[in-house]
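Read the single chain below, which is given as structure tokens and is the form predicted on its own.
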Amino acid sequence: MATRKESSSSPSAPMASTGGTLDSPVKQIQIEGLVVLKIIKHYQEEGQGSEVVQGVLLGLVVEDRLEITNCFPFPQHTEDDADFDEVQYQMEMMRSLRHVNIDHLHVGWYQSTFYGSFVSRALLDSQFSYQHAIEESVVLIYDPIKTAQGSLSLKAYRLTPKLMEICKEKDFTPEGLKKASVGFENMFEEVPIVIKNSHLISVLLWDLEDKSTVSDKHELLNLSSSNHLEKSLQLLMDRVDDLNQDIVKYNTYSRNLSKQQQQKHQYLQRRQQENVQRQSRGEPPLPEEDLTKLFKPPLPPPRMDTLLIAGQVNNYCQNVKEFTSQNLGKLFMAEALQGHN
């Protein structure tokens, strides 16, 4: 039987918490084609360059299984537009889809992004209100640039168990994620996508295809990937480059630490040392202090930003990964195909 849940919460303005458990409801993702093309079309139309393009998923839930069936975009709004509720816009379109039949629960919310530069605060915390609000809620990630490699990226992230306790309780502290074992590995959990389409859909792609040009089918071959590679190995030294940063950081922070737990120290010994002179000569010890107020911690930097730092130059490094794999056979093709001639 269906479960259906609604919301109008957004990645910057989420609505009331309905809770819920945290073990993933979710084992796929059944996606109409149209709701691909859909996202397809807003990015080509609004996205330019590194400009980030967001929408709402709606759909159910069947079982384990999320069936996305609709979206639709958010507007771009510049900063004149000061008077525009996005919350306000997204109760109209889901009540107008209402009105005509069509499925219009709130199951998440998607986003474009530039040479998979896609892990951040902004994410994590948007991710977090919907899933906090909306126990089934996924974000899909579209790559552009990918796609027009020739093959569709599309991927859908949830957040952990681990990483839902963390957030709910705040503590980004190195104690508290060292503690809940949180790590850049397994801070989302990817859950598998299957597009599906009508009949007469798939009858209609196959007759398309049939009248494509063999020139477009010969474009996947291309070995220029010069420009691919160096974007994405510049984006992934900048990454590196915070990531050090990051590191030296927490590094001084350890350093200072450890020196004022040794100032500490000394200064009980000298105190100890003291009091048992004045015991000698008959005198009351000294009165005890607040050591707090006389040595106060430093405040340890924010540690899940460098998760987040590391979890995407992960992502980068397996984006290089694959393109170069797939550019390896290309040339091994290329050269069979030479040496064949």
Given for the second form:
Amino acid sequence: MATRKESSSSPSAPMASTGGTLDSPVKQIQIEGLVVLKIIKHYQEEGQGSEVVQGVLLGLVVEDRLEITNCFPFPQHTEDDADFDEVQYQMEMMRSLRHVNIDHLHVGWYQSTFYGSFVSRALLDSQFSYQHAIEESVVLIYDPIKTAQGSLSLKAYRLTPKLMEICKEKDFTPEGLKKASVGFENMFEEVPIVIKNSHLISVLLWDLEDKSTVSDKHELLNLSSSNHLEKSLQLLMDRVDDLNQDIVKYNTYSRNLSKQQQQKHQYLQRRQQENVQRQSRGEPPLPEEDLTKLFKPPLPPPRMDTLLIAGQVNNYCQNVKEFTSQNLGKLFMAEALQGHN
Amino acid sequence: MSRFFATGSDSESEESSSGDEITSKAPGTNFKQSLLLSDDEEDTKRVVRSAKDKRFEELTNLIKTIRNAMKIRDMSKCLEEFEQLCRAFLKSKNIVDKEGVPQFYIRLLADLEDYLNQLWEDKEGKKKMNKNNAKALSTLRQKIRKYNRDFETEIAAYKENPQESADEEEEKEQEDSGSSSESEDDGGEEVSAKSFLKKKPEGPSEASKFLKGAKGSGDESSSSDDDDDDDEDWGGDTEESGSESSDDEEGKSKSLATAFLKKAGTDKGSIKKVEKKKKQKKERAGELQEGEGDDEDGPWEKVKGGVPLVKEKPKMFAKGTEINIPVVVKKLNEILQARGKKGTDRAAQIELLHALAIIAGENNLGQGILVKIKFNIIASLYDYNPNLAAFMKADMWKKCLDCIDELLDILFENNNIFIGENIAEDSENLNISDQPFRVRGCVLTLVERMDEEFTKIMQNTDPHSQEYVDNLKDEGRVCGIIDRLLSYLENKGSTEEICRVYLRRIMHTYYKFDYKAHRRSLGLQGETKSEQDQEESEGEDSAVIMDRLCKFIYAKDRTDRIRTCAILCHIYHHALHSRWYQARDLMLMSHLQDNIQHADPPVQILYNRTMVQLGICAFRQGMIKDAHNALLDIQSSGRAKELLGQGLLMRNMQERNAEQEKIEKRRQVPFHMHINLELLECVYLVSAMLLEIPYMAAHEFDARRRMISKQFHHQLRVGERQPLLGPPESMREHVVAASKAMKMGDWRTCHSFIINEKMNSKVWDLFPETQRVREMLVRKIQEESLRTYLFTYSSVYDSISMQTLSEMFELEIPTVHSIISKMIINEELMASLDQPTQTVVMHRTEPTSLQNMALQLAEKLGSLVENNERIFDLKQGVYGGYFNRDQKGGYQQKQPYQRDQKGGYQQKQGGYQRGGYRNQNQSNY
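Let's compare: the form predicted on its own is above, so bring in the form predicted in complex with its partner chain.
Below is the whole assembly, all chains and molecules, this chain first.
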């Protein structure tokens, strides 16, 4: 485990160059190995199947770097304790941690995901409230399935300032989104992660690596991947269906709108003609009526969900792409090996 | 009538009239009697009345009503009647032109105007009037003023000398009535005048003269016997009008009230007229011999209270009357006259006819007359119920059956009776002579009606009561009658009649399962049979009968409906007796499916019944697909009950009104002909299961998979929705549970769900050949389970031994071999058979689930893009379309590769789907 983690910290590093260029207060995230282990442990113990586990991240901000030094999990919700007060629990937990001299600054939260499906309204809302209250806060997404396949998947996301604006104004109409020029690509920004361990731990790991057998590693070369792909496709298909529905909805909306525009236009023209006639007869023109009352514009469908779905679809696609490219590589390698033999 | 105005006030006149009523009885009787006495001459002198009389009578009637209305100051009524009068007057214009304006008309106009003016001036009275009346008064006043302008001179003349003009009119009337045969008048004159004078000495001679004239006209009209009903009416009416005008002329004579009274009596109901007519006829029949006292009593009662005569003991013929055929016929006609009229006591009429029949029988008047009377008795039995919906009472029904039986007895005994609908009344020959009897009437119609009545009785009896069973016992008699009629008509009837009676016979045969023939075919004869059975089995097989009758109809019938019904019944009968191929061929040859929707509802119901029976037959024979197809239309609508005419659906209650409901109720099939709906549904669901489950397994990943049976899927879904799955209870649950087992290829569980005690008692035992059907079912389940298993799990196997499969599904190896071969040929299973090792080697060319998924995704993305483009279209207006079309084309072109892979099965499976479906499918690509 430990070795894998070490190795995975390197692929996550290059991502820093893609994200993080924005003028956000956090440009890099440094995570203690302890936090990663704790998150993994939390999922392994409590989450199963498509269930999601969540928890609070604690740490501190150093210049433009967010250091996450500790975390604690949220208990799973059950039907029985509906009156469970999350805030109360958080506060108490942090207070207790402070008593034992652990970093107690709230810097975000983490969540596990099932096949990369995390872009949802709930995530958006809670991340918005976090970021609203604590500017630096991030959400860590942990993908246990991918991790199980051999590469630790841990990603940090923040809402882009644009999206923050929109969320603040709660303006999810097509026009609002258009004005803010928010697309599914720039809803979230990914912040590069660096996993950092103390030197002592590193030494221990080196030591352990020597002792570990090779057998631990060959999972990486596993070729049976159709199950994972199938699942992803299934999810992707569901999203596409949703997207389809939303588009149809939007389609009807815009058709209605244009129809009404036409009606309005006709009405105005008629009114104008009438006025001209009246003028020629020397009568006073008809009073202006409130057009909005006459033509109530159809309610525009909220586009936020569509955006989120699109983001999710994008996410899946990335996943699949990543996964397949990895697998292709493996296949080519296997072929080469076969040929060699 | 004008005297009312002479007296001035209305109330006074009313008083006087009411006073008159009390005192008027005696003169009334006298008056009446005089009329009756004059009846003596009626037989000799009668003439059809002219149109003029008819018109004038109409007018006088109206005038009378107006005068009544005037009396009670009912202005609105007055106005209404006046308008009618004007119209009637216009109608009789040409007569008026010829004859001049009748005096009574002028008189009314003058009187009415006077009266109105008087009312108008009476301010007090006007105030008291209600709104409607006041309004009517003013309208009427204006109207009459305008109207009277045309008759100014006449009215003026009348006003000058009311009496004279009245006289004139009187004379004219007299002339009118007598004009047709003045000379004959003289003969009767003295008698009637004398009689009148005798009773009413103070009456002016003019009155008597007039009266006599009127009477005379009545007498004249009575001279022709054939038209007596018309003449009777005319006679009566002229009396009335005559008496009225005579009253006017008499002025203060008391007989006015009498006349009124009598008039009212006759107006009150047609009963009286009928009675009178009867009475008169009776008298005529009785030929003068009737006692004077008798004669007087009759009218007495009539005048007094309008007691219906029928209550009296029907007195047919006077003592000593020579009873011969014409007399009886006359009597018969007389009774029949009352038929269909309001207020006629139908039960009494039937009694009368029976009595007449007995008299005819006693006097040996010959069979002809008896047959004629019988016809009429049966007809009046049918008439007994006033509306179509009501059904016959049990005793009536029995009587009816007896009557028809008797009638048929007579017909069989006497070969020389010709009956027919088209024999005219006057060309009948009822006399006993060398010539054969000719009687008008149609036995066939009567029997058909009887059959309908029987159906009605069955429809209206609670099917779960003992009464129903009792009623059903009559079916034998009905059939017997039809059989007798059939043999009678085979000798005498025309082809059409034979066709009709054949159809009746068929209708009573087609739905009955011929157990005797069935047993005989099984070779069980003589094993456990009572003597009665032996007797019964001596008859012809119903199949032979059906064949003979239907073939006759096919060859001879010219009305489409009878042939259609016969074909359907024939098919039904075939299907019922498991002669599937005959039934199917007949159905296909008849091409009924194409045009049945143009038929009337009862035929459509019969068609539906036939289709259902055909489906069940196919199922028994193991033709699952055919069974499913035949039942699909009926079952898929969910209205099987309604379509088969076995009950009304509750949910339609709001949609139809009471009238429609009645009509629908009349279409219902009697309970003993019902097709078990649960059996029907079970057969349908099981056939759907046997088709659908393998199909579902074969097309698990097909995005565009369609359903073979919506209803079956619905049941499956209902089953899935259950939160807790207990052991199946109802038939449907059993089928659902069995389907689930079959989906897994577990034929044993499936079998145990389909065939068990519960299902046996509910469904399978209802088939005549239970055991055979069950065996067939087990085999089908095994086969289809095998197919399902191969579809579902073929991807798991590299190869599978047929030996194993054969053991798993308890099928012989050749069967397994043939099933697998079929699947391979149909490209349902991508595999090949390895002969030496007897194994099936899978090719694994099926797309994997991942590939399937990818295909689905591609499809979805295609539609997504399309939708997106539509938005784009909207934004871009017309210009966008250009670019889009290309793009869309691209997508559409990309699709076919999918079809290459999947199309294979879809085309092979095409057998299930009907044309519409497939077209739709293909247009999607």
